[in-house]
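What follows is one chain in C-alpha cells, specifically the form predicted on its own.
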Amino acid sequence: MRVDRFLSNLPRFNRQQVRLLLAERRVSVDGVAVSDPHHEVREFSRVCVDGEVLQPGKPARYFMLHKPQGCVSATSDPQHPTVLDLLDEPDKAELHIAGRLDFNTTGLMLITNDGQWSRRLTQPETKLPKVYLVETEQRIGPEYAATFATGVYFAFEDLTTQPAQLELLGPTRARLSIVEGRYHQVKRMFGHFNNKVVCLHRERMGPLALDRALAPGEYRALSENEIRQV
C-alpha cells in the first residue's frame, strides 16, 4: 500500500495533513524518512510519524525445505505429519506454504509469512517455471513433448494447460517445466497418455533451486539474495 493511502486510512489524519507530513519528512518507514507519497508500506514495515509508532512491523521470514514423502503440505493435519512439523521455529502458525506438493511428492518447498512474495512465486500470471523430475511407469514417447508444448486439455475444468517444456532424461525419466500449479497437474498431464507417474520431485520454483545439501526433511532460511530474486 502507498504510504499516503496508509496514513489517510487512519482516522487521525486527513489527506491534507498527510501531504504536509510527507512534505516535512516527518514520516519514516523502516527507519528512513520518506516524502514520496508512492513509497510502499507493507505489513512488515515499521511506520512512524514524529517518532510515534503507527505500525510496529514484524520480521519477514523465508525458508527452503526439502519435503520428504509421506508429509502433508498443510499447516495442520489430524492424521499425518505436516511440513510445518519439520520446522523448529517460533510462531510457526504465522507461516504458510508457497506452492503445495502432494503427499508423496518430494523436493523444494518454500515457506514464508510474506503473502505478497509467495503470490509472485505461485500465480500463473508471473509465469515463473516450476521444474519437476518425473519417473513414469511406461516409456515416455516423443509425442509427449509436442503435446505438452501446445497444452493438454483438462475436461473437468474445461481448460487447456499453458505450454510446458519436457526434457527426456531416459526411457521413463524426464524433467518437466510448467508455469501453473493446478490440482495434480503433472500426474494428469502424463495421464493424458495413460502413463502413471511413480515418482515426482520438485527441484526448482522460479529462480530458486533446491539446495542439494538439504537432506529430506531438512530446511534452511533463504539468503537476502535469494529473497530478492523472486
Ligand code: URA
The other form holds:
Amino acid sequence: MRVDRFLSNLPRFNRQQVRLLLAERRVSVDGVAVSDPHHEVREFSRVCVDGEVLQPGKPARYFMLHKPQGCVSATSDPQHPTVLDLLDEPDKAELHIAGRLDFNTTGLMLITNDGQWSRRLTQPETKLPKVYLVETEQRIGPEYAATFATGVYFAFEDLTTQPAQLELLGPTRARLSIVEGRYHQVKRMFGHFNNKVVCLHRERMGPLALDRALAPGEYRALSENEIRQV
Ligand code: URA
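Would you mind generating the form predicted together with uracil now that we have the form predicted on its own?
Below: every chain and molecule of the assembly, starting with the one above.
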C-alpha cells in the first residue's frame, strides 16, 4: 500500500495532514525518512510519525463523555469514582484524558488512546479554545474582560495567562474561552478578583462541542468526521 494511503486510513490524519507530514519529512518507513507519497508500505513495515510507531493493528479510540460532578479526572483513585469507571469499554488502561477537569466541574471530556491527537487539543501552542460556562458567587465586574484579554499573572508558575475572551451572560454568569489548561485555571482567573467560581461546565474543546444528547455520566464514540477536525 502507498504510504499516503496507509496514513490517511488511520482515523487521526486527513489527506491534507498526510501531505504536510510527508512534505515536512516527519514520516519514516523502516527507519528511513520518506517524503514520496507513493512510497510502498508492506505488511510488516515499521511506519513512524515524529518517531512514534503507528500500529494499524491497534485501532485508535476516541470518546466524548459528559463528566458529572463528583468524579475524578484520573485513571484510578482510591476514594472516588473516576471518569474511566463510567466507560464500558475493553482495555481501559490504554486510554487517557485529553484535558482534565476538577472534581466538581461538569461537561465535555475527551478520552482517547491517541497521544498525538490529544496533544493537538491541549497544547497551548495550537491555541484551540476551551470554552467554559462559569457561575460565580459575586457579580462579574466590567473590568474582568479587559484583564482576562491582557492575561492574569499566576505567581506560583511565574507566568501570565494567554489572552482569554469573556462574554457576560448575566450578573454572575459568563462564558470564558481560554487556550491553555493550567491547574485550576478558570477558578484562579476569577480568584484574581476574589470571586469564587461556584459552578463550572466545559462546553467545547476546539472544534468539538459537548453533544446535548448526552446526560451527565453518558458517553459516545466520536465520529470519523469529529476525529479529523482536530
Ligand atoms: N479550570 C478550572 O479551574 N477547573 C476546571 O475543572 C477546568 C478549568
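Heads up, when I say rigid core I mean the largest set of C-alphas that superpose within 1.5 Å between the two forms. Please read these numbers as outputs of a predicted model, since none were measured by experiment. Positions refer to the first chain, counted from 1.
In this overlay on the rigid core, Ala221 has a C-alpha that sits less than 2 Å away from its partner position between these two forms.
A displacement of 2 angstroms or greater separates the C-alpha positions of Arg12 between these two forms, with the rigid core held in common.
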